[in-house]
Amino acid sequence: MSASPKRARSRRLVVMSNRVGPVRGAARAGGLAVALVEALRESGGLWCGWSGRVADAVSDRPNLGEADGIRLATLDLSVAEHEDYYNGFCNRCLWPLFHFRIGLTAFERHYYEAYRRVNARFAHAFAPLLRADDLVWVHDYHLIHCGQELRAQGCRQALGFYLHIPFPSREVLLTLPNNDQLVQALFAYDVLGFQTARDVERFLDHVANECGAQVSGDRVTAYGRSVRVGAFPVGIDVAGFERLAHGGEGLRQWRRLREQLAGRQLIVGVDRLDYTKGLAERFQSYALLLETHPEARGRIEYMQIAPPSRGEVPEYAAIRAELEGLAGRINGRYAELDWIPLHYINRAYSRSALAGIYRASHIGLVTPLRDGMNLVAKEYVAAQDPADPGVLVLSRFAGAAWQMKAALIVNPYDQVAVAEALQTARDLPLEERRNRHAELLRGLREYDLARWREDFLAVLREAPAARAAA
């Protein structure tokens, strides 16, 4: 998708997301918060969304505030909304479905009704805060209907939507009751952004075959509206993460781990505790490495950091129990008095500490069963010492694999192949490690977090020409 490279400072950016992230702590939070806060600060922008609070009684009048020149508008969720909208439709329905896990999807119609109500509530509360020439950027699967509800409120501003998770194939999406209403809601926007070209292809296949849409280049027409569609892969702040890895807490963690490892190689995985991350398959692949390559025993360690999340959702309790059992069996079978093969850690670390852990490791193991992008893969590469870099082993089903061809790309369902990739990574010569890392780092710098943001906003600024159907 072509876009104007010029930055327009006169139009205010309004971001709508499920959660209003930290503003003053954006650099520590990393990821999306960094890019959005910078753009919001530049335009004197407004950030709207859920406050993170759940209350018995809630008001439809937004809580207003300001931080570092950015206006904030938030709503609390009721107990019922949190259960049915957030835990229900968002996390028990859309999340597994969009990650191709039909068997884990809870098709409850009252979940969808709550989702529609919360999207409408957000739109009703935040629409009066908009200016006529605002650029409105709605984020992720929690708020798909928000654009449609804003249009119903009479909003004619340029509206963009970005999906941070994969878009499912047509056959998968069709299993969702009301899938037609969900897809139609996307046509309320002027610009639709996806992580990869493959996500765009799946979206276009669905709307062309199920909605009768007309596709012409990056413009798609259906339901009386024409929208622009493109792939905008999320990047990272490369220089910022490099600094984290080589100073302060990152440097201390690197020194500490190198001393503890005493020459042993470290495999590191960092993932939110989630069934989409392929952690059980990853543990089993590591066990297979130890079984088939006994020479690795005592010479390699695997550290998996997996902070728990969404504890109210039953599927998350199940994956946690499964992983604890696997970790116990692997350590029980292979551990020695002076060596523990698997360190399974259920707590979060700061980004600076993680940067040092990445830098100290010989292998970064990133093998989700399905992922929109996966920024851990990119942060792992940015943290490495170019003179002696580690090796990235990356799932072909992570969006990052489309950009990071110099990683060792694996099928996470093939445990033998993953085990062999780990063995290959252990023995990879220094020159090849340097060459692979240099290629990966070039890609990260070419399409970083700032470019992701600016590419999308440049297209959104052109949106008025795309509002009416052709």
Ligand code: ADP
Given for the second form:
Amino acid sequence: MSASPKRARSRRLVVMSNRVGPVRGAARAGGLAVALVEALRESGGLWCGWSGRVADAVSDRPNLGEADGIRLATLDLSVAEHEDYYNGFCNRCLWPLFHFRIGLTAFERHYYEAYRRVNARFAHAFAPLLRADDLVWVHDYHLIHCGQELRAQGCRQALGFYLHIPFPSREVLLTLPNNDQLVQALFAYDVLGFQTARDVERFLDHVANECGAQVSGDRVTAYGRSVRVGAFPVGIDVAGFERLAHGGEGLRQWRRLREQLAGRQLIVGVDRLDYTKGLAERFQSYALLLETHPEARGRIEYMQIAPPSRGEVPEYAAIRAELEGLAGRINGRYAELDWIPLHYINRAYSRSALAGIYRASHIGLVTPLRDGMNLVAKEYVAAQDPADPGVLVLSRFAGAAWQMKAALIVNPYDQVAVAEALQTARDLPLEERRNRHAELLRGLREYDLARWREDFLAVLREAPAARAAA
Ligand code: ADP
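Could I see the form predicted in complex with adenosine-5'-diphosphate (ADP) next, after the form predicted on its own?
The next block holds the full complex; its first chain is the one shown before.
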């Protein structure tokens, strides 16, 4: 982390990720795009990846563009690539497996072959666009092999890789055919970033025991290559989210909800509709609260916002059907003429509307079965009114739990414990709510989105200027 900012600024950043953009709408879309766009703009950077388009015939020459001083290079995917690489290997193999769901992992050899081909196609198309002293930052599980393929093209630049999702434990990863090739590919990079120290531990355990890697401090050597490994927890733009919650659309939503609630307490959950988010278990925990604490009936409401995602993948259709059934049964059993216990909403909201919804609620219920980080937990805290904040109930299996210890931490598989945590949250005295919130907010401010980016890039800048090509 010793590189001088001046020199740092003069090196161009190149980001490679499955999806590119949005650049102009980044602030509205929020999340990582904001951090990446900022850094790309500062260094006159280049952003490479999939265009988001699926075409019958695809070209290997990237579409070049420019937005806000950032150069863009994208490739379309063919119908077969979209099916086998994206829906297949990314979303039906790596996503469930890295979230510890062996039973939902649908491995097919041709999925992995397509994944290798797409990674190679990306590297082939983007390598000629690189300059000698670029910092190249590859993102997430879609592009694990990209670094290796770039090296095969003769690229000697500093290459970093960041995994946004969890790194699985050794016994889980070993169930994936070709796991050895996947892990070996990671050694083509100079820096590997993970969300939490636990992900780093699991990675080290795997490579030390399965790949004969030598570990010395944050350096790991295997396959004749040495990489630096670290935990870089993703944060949020705290001030930006606070602003959203306190003005405009956020404020309108807050007012509207508080009026409608008429004194009732609101539990809110906001997640993509994904089986990793533990929504079925969450619904059942809420039903248990209503069952075991009848006095809560009529005095509490739970609003779950869950826009459908990855609709072409069969496992997502299954979880959607399961949740519809469960929501119907809970409302059927407990609803009264003047009270609906569970509002289950399958649509997306703007970030400002979400901020107002978070702020209007008394409890934020974030109980994924496994999550790399979980940004909703952080947004929830940032949106609160510090004078009268809501309570965050957070799964111990979200990466965020390692930083957010002042939340009520729960085991999402233990429905009795989650129901009890909800009851505790309902009654938490104002002073304790304030203290917990202040501590959580302190942590969010210290490790915000800019810090995540700068910490990772500082280590990447220290990578040796030129490495032998693979
Ligand atoms: P994941 O990346 O697995 O979807 P995260 O919690 O880390 O989970 O990030 C989710 C992001 O998507 C958050 O920034 C959140 O605000 C946003 N989001 C989730 N649900 C909705 C929704 N219904 N409408 C708009 N944005 C949403």
